[in-house]
Structures are given as structure tokens and as C-alpha cells.
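Given next, in C-alpha cells, is a single chain: the form predicted on its own.
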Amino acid sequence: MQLKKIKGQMAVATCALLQAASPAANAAEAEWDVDTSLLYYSEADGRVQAAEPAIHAGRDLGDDERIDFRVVFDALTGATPNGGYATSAAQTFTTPSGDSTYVTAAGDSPLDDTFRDARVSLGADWTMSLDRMSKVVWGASLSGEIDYISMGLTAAYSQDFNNRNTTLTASLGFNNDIINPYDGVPIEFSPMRVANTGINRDGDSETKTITDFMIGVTQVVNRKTLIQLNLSLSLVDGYQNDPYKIMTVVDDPVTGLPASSFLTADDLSYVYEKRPDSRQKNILFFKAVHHLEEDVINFSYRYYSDDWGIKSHTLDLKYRYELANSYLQPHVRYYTQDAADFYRHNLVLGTDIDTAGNALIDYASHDYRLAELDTVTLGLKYGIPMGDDSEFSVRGEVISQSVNDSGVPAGQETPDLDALMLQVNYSFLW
């Protein structure tokens, strides 16, 4: 479940007024542009380490048509937090399968580390010309990881106005996804059961669909400027939970350890979380490409917003710098958003949960990444072309990334995260 991407590109056309020449701008000249990429990922202290090759073929059918095919494989590894927190005490809690548990250390954070995902997903687009000013583009993917299916449908139209200065975009796109849960899908809010002992859950499966639309336009102020404005609505329906993840049930909110007792003597004290079924997300993205004499500059603004009460910011620059005969690309990006409104450091008993095991709030998660947050990004690309119709290319990122635990207990704190990215590219005409 935790294998996402969210992917934005400018059109190759666009793209090839206010940029160094690449192997794709001679793409009709061949029988299909190939890019290939490896990325590898790390978290610090253990986590999630992920590696992730893909390939993408595409090739120009004439008359303006093109189809495009991509291949990803991901495989996840590692430690992952679980929901709970760091305590005085050592916490002892069920694996994800219910036949096993695993211990945390006192004053270590607890991370689970059977952790284990890995994704195949599979995708295609048609692009057809309905005239010589406009196209559609269809698209369809699949992917399956061990616990989640998802199939989405997209479709695109653009119309260019202004000598094709200025295109207009409108895209609709179709997801419905299949939640797998390793032991069947945790009843809300019920108490994690020791190993062996009951499984507490809500059949076999869950379902989501999630629906985006999307208006954009691109436009080309003059030959070394292009910006781009997009408006996106997506509307999630369906379960929404990660179901793996649990909260502390603590007596005391002061000293934040577990509830001594929590109904039964088979019953430890953390509850599966509980997130709304619906979400609404809004989101306004800016881009601007700017060539130089040589050097190109690209930036972007990203600006969400939820009704789970989530609001972000991302800013995003990359300078192309053009060397003799290669170029480097420095990176920063930095991210910054706030809190879900059900977001909680912990569960109360006699305010949040009763003694008899009934929820008296809604909704409640310790899921970090629903939690007020700040993110920098640093890396550096540096791309070389192997000859007339292929580049090969080596970008390295170091993550570093902060929750505001104010008002947290010392020692209860959600530890930083720091991860590094690496990632090789060879690209080709075939």
C-alpha cells in the first residue's frame, strides 16, 4: 500500500523549444524512443530501502499518433513505523499476519520489520490527432502489489490556440482500487490482539475509487519562456485506512505509557486507526521553464489543500547547467504541510475509548505522514550524451525530513526521517 508516485511532465513538444536536444526529439526519425531507469532508495536507521527499475518504449505511428508503454517493478524492504510512539517501557505488539510479535526497546521508536511490498505496474497510452490544433490522449494502467490492486482509465483532450502558443487541457481520470490486508481488514478502532489470539476483523477485503479531473494551460510567453497554470480536483470514496497501522491507548496522558489494562487480559493496549471514507482534494500547480543562453531554469509551485484539513506548500528548483559536452542539474525542493484535523498523538481511555472498548471520537490516526511536517530535498543530476541518439544520466537526493511534536511529551517524539535517492537513466532510440 505504500508504493505511490505522483508524476507531472510538460509536452515533448513544448519541452523541446526550451531545452538541450535529447535522443526523444528525434523520435521520428527512429522506430521507438526508450528511456530506462534503476532508482534506489534509503531510509536512515533501518527503515524502508526500495529499488525500482522501469522502462518506458514509445513510438510515433504517423499522422500524428503515438503510442507509449511503461513498466515498473518496486520491492520494499526495511523497518516501518507502526503508529505507536517511543515509551519508558519495552512494547510488545502483533505482526501485520496476527501469528507473531515482535518487542521495542524502551526509548526506541517502534518499527516494524517484517516489512516487506513489492509492486509490478503496467501502462499505456494512445495519443490521436482529432485535427492539425488538437489530440486525445487515452490511457490505461494496472498494478498489483501483495495487498492492493489498482486499475485506473484516463483520458485527455488539448486544443492549441494562438499559432500554438497556447494550449488548453482537460483530463479525466478513473481509479478503482482493491485493499488486501494481510489477516483480513482490522475492525476501526477495535484493540490489537495478542499473537494467536483473535483475529478482530471485517472481512476479507475493501474497496476505493478515486476520480480526478483536471484543466490546464500551457503557454508560451516567448521563445525562451513557457509557463504552465493546472487546477485539479480528485475525489476519493471508500476505505482510506491503512490498515496496518495502530494507536496507543494510554491511562495517564502524562506520562503517555500504555493502558495498564484495556478490556480483557488478551487484549494489549493499541486500537486500529480510523480515517473517513470520502476526501476531497484541491490542488493548484505552477510551472515555469526559462532558457537561458545556454543554462535552462525550471521552476514549479504546487499549493493542496483537503478536507481533512491538510494544506501544503511545495516549492521546486532545478538550474540545467550546459558544460562542454554534458550538463549538471542541482535540485531543492521544499515541502511543508499541516496536520489532518483527526490527527492524534495518542488515544485516551475514559475520553477517547471507554472501558468497555467503544470509540467515542470518529476518527483518529498517529500516521506521520498525516501530521503538521517539513521536507528538504538537495540533489544534483549530471547527464551525458553517448552519441546522436542516446544519454546517460546519474542523479543523487538527500531527504531530511521533521514532524512538529510541540506539546509532546520528551522521549514520545516522532523521530526525523532522513533517506537518500539514487537513481541512473539510459536513454535510447531503437
Contents of the next structure:
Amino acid sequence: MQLKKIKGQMAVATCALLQAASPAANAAEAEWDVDTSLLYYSEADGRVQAAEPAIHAGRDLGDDERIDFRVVFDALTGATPNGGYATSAAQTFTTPSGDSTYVTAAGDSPLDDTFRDARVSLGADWTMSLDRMSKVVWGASLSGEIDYISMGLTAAYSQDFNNRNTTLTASLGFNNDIINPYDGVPIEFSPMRVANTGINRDGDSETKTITDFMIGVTQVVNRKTLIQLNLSLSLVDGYQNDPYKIMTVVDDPVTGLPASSFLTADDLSYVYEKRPDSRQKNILFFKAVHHLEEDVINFSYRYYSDDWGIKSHTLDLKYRYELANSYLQPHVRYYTQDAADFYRHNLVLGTDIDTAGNALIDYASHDYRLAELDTVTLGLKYGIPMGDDSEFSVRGEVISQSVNDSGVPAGQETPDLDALMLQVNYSFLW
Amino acid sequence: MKRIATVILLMALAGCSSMGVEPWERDLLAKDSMQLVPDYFDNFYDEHIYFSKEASSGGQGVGGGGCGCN
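In place of the form predicted on its own, the structure of the form predicted together with the partner chain is requested.
What follows is the entire complex, opening with the chain shown before.
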């Protein structure tokens, strides 16, 4: 009884304290929380290199309202796999513009090194309080790169229960994307042409819509543990091909060499890929954050499946190890996925595509990202406060990705991908 | 999927009512390091990189996508 009374008095005292603290909170509202960051991303073997500066600024507006803005720039260069694979002979490909060629030596994996891109991404969120226990976050995003434009709107409704220990969230997102491939949209399953003999294109642009639904629950378990569980459904409709990826047409799948003749003398034995124009994704995401004596563990697991036949598991673990006045944070991530149903190593002439160029299968892609693959990431971050309200941190990560090419003849396998990521962050109040 | 979602949510709500802390016990939960996403751009870059290198994406929120990633 006495305990209950003390508990009640504590609650009253806490509320009084919170109210008394509000003028100070109002003073803090005049400031922006700013996060700045620079990412350098580099893949081995001359593949993609990227530099991404970014800034995020958020500000409390009082009455539990808040605005957040984000700007990210992205500059990419380097070489990217074109969908072919290594063979025992040199291979000549035509660039997307159709007016020049690049040659891949025998035994090398074909990479298109004409790839360049720049991207600007803008985002804004407005958190609107409905009452003491519920809120809506409205979001808008816009990103543009040379061959891709994306516009998105989101709304997330959250309701607190159980003394604010349980939060239910229902979110809706809608994206409209416009794809403008360099020099037009390749005709699916049509051949890459010899340079300067015209290109197989149909129109300048395509579109895609993405509709996302998510419900989630966040629960305070005890003073040291917080958990989250989200279920998502994502529906993608429209153009989902990679317009720069081709597939090799072969006479003999064992040698894997491009077919000696295919259609006319101006047609190379490589055809543009084709993926379904709809995709449904289901995702289960669980996260737990746990405070030890001083350190903090942040763990998440994601199960993903879609109607392209891809299933994946993602495990992510960060351990924040507190030092005297700074922290070290090792990071481990493991990802594994199955291949898409239509992932193919090549197309066999007469079986998958006929000698008149008609496809005998519905879909095919040799984009390695749709293959059975694993990714392992190891990282380390060091963070140090710089005064009361600012922090500097630096993070380095090594990413190793390997494709499971079982069944693919020796010498034609997809090479592993090794990448390095370096990031510096500086956060402060302004 | 819908049925599983409903069952999980009901179980979560039922189980959750016995969990939690009092307002004055939120000292540790209020720390930056105890937030679900403690590092804004670490998470942002990770999502962006793996979106362009793997077939799966999403789970933490809605929206995103929007990139012709190579």
C-alpha cells in the first residue's frame, strides 16, 4: 500500500518536473539538429566508385511537432557488369549509345566502363501531433539522376498505448519513378547491334509505381530493452528491367561462347533482358536494442520474400563499446538470398530463343543481383563527442559478396565483389 | 500474410501490456545510443548501398527505392 502511494507520488512529481522543464525545452526548440556526412564507396577491380556528401537538419516546432529535411548528392563512376560472363574468347560489345565498342579479354568478366552517374536526392518529413498519444509523419521525397527520376509520398500514423510503452504504427508509401535509359528503352529480348548499325530501342522512357504498406509495433520491454516488429507489403508495377543488362545467346551451354551466328551479321549474340512488370514483396523485420552495464547492443533480423522467387535473410549486429569519453562500435552483417526464378546464365539458341529471335521463355535476366548470393560485412566505427551537443565519428566497412554459381561451367562464373566504405559524420546543434 | 500479421499484432499487444517502465525509468531509453536508428546516415547509406547490390530491400519503413542503381 505504502509502495503504491510512493509510486503515485513519484508519478505526480515526474509530471511536475516535466512541466517545469518545458521552458528549457522550448529554448532548445529554437535549434536545428544537424547531421552531416560524407561517404566514400569503392569496389575492387575498377568497378563502381562513389562519393556521397549528405546533410540532414531537423527541428522541433513545439507541441510535439517537428520538421526534418535531407539532401544527398551522389557521384558515381567506374565499371559495372553488363550481364555477360567470362568466356574462353575475347568478346566485343557495343556501348549503350550504339556508336562505339568495348572489348573484354578472354577469361575476363564483361564490365561496361562507360558508366557515369550523378544523383541528387531531397527528402522532407513533417511530424504532426494529433494528441498526446498519437501522431502522423508526412513525408515527401524527390531524387533525380541522369537516367532516373523518383517521386515519393509517405504517411505514418503512430498510436501510443500502455503508458507509452507500446507504439503501433501504420504506414503507407507511394512512389512514382520515371526511367530514361541513355539512348532509349531497349526492346526486350532484341539483340545488341554491331556499333553504328542502329540500336533496338522503343521509346525514350518507362514508368514504375511502388506502393508500400507497413504495420509495426515498438515495445519497451524494460528499462534496458526496446524491441520492434514490422510487417511490410510492397507492390511494384511497371518497368523493372535493368536497361543496360544483356544476356548471352549460345549454341552450346558447355563452352558458353556467344552463338556463331544469330539473325543478321549486324546482330550480336547478346539480347536485352526481360523481367516481369509486377513484383510483390513481403518483409518481416525485427529489431532489439539492449543496454548492458555501459555498452549497447543493436540487433536486427529481416526475412524477405517476393513473387520473383527470391527469399532472403539479413542479420545485423552492432555492439557499442563505451570508452572513457568516446566509443567504438564493431558491426557485423550477414545476408543470404536465393535466386529469382528467371535468373539464367544464358539463353540457348533453339531452346530458349529461336533462330528468328523469338523468345521461347517469358522472362530472363543474368543480373548477378538476382542470383543466389551471400554478403558479409565487417565494420568498425569510432565516435567522440566534441563539446556538449556535437559528435564526430568515422566508420570503415568491408563488404564481400559472393555469387553461388553451382552448375555454371568452370571459367564462366560470376566474380566475387569486394568493396570498401569509409564514412565521416559530424553532428551538431545549430 | 494478413492472418499472420493479425495474430502477431494481437499476441504482441496482449504480451506487451505486462511489459514496460514507468515514466521515471526512461533514463537509459532516452539515450541517443538506445534509439532504434541511432545513426541517421549510417542507416541511410547502408540501405542505399545494399538496395543497389542485393535483391531485397525495405523492412524498416515505407518509401525509399527510387534509384536506377548500378
